[in-house]
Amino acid sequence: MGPSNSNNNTCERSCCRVAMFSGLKEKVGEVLLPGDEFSLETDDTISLTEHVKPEKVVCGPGLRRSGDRLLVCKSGVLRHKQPNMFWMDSQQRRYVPAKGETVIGIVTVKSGDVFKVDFGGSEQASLSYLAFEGATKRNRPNVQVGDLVFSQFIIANKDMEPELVCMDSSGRANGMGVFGGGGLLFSVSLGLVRRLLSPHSGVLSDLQQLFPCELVVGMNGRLWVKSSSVQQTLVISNLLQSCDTMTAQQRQQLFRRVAQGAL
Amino acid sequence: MANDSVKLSKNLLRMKFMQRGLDAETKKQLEEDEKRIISDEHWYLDLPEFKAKENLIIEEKSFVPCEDLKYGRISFKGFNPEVEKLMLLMNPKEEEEEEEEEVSRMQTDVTDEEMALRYESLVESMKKKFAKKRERAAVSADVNSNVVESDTKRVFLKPQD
């Protein structure tokens, strides 16, 4: 893990984050487990001939940071993206909530100023009715016990009881709100919704060539479809609920045969 | 003045409309005074001063900015035109190039011929708006075809039954 091995150039950098960060990329693109620790060992030496700016690690879900330490709390393959971000790649259905992450709740109770929303986490999450787009004390959003909303966490962490809201910084919904009627809902795992909404995103690019129809993706691992007959619907969420397990080849395969109609 | 106020309070003094009779001296002495006193009065934990080190780490829970995931409202071969006009909105990330180019465009946008034939007319235009009504025609024919303006006076014209 220690630098002697990494590449020649960051060894000019007399930084302490150099360690750190060469024993992580080297481990970028392989399974880790939870318990693996990187430590950052700031070196008590100071350069004086130049002043080197300390580089700030951004880690994402499944590390953690334990005082100096850089700790692996879920298993999976570590990734990288440029500059310094790693995070930990893993497939799981159990949705924890995260800030500024979308998704599709239902609204499960209807009680003065707050709606409970039930997102498929470990806890209900509180939605205000001032929190829609346009609403105000006098006039209150139209949401009924059981109506889907595509919402955004603004609170989500461990110790707090989760919120949400259906629109922007800006007070704008942007495509949030209340929505669903004539769709079918279901829930996939989060690792499918990942690959649905990752940029290039295969599974789309062959669904883009079968029907017309409308996805609404939540984070939480649900999809809520809609096309414009229930055949056509019920087909989309059979494809997609496949995905999961199937090859990128498998999937084009199977795509194209209903594509020519044989499903 | 100076005897007066040997004789008033300490408490009195302090307050402040008393401060605009005190001499210079008297008023150090109080301020000092005070100064003990509140320093007296502040507790403060026996305790090894703590520095805080920079945080290097950062955390960040969600996938989304990790893997530039999109935005999760999709529709396919315009089945709901708005929710298309929001994907349009929402992803900018591929019209990344597209909007650099327009940056360079823009830059070089109005030439300096497009601006100074725009100000030529500008000018005309202001010519005219400074014009009396009369002069206007004549500033119009002037500019438009440089046609020396024909001599017909204007008359009533007595219309026909």
Contents of the next structure:
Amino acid sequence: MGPSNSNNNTCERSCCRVAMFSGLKEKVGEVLLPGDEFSLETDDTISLTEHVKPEKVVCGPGLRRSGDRLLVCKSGVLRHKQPNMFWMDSQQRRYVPAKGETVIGIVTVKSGDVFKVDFGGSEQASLSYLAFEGATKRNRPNVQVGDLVFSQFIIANKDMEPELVCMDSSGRANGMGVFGGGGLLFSVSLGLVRRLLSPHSGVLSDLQQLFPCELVVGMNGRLWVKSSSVQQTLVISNLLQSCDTMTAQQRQQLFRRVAQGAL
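Moving on from the form predicted in complex with its partner chain, kindly provide the form predicted alone as a structure.
We keep it simple here and write out only the one chain, dropping partners and molecules.
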């Protein structure tokens, strides 16, 4: 009886995962609200003796697992990426720091061995002067109040002060550090940031064909752009801010009008 019961329980859990996975896929593209949930309850039509390959659901931003339930904790449109990743696509602008994410910050305070950096969150993050490539007690980095820094979170939880570094795990800057001479800093929604950072971003490809430029994207919703002229830089920032609420077709029409000189 023992082995038989164990096999039935394993198969039942597998069927539950499949039921949740299919239920999520049916809701892809629909608007969901906080409090919506998907349970692991199955239909009577699913056979518990039939072998079913379990599907592990990977929760992205806006979704949270709680026991046998999957809860929606952020309003937006449910998105899906093969094979089994789901997340909520929203126009949220409030950034909550997460370990490993890269952000654009502004140095606000320089006190002793630590800089305070404003990254747009509920509190400021600390950045040690030793958290730069090649920095030592004798060779300190040249960082002034008001400088922009592209940095990465190494500590980000609700019980501790956020901490940033400007180098990777091997001690290399890898594109991080002080930057921003002659460019323009502005803010967009976190949803647009994820679209810009996707491997095959249609927004970026269309923009690069229109205006070649330097672009730094922070996961905190801040963008820094620099082009060949001030006028082009302002046009690019206006285009990117307009893309926040546009569909792909509307964006392409806007970019064509700009290319033809209609705007």
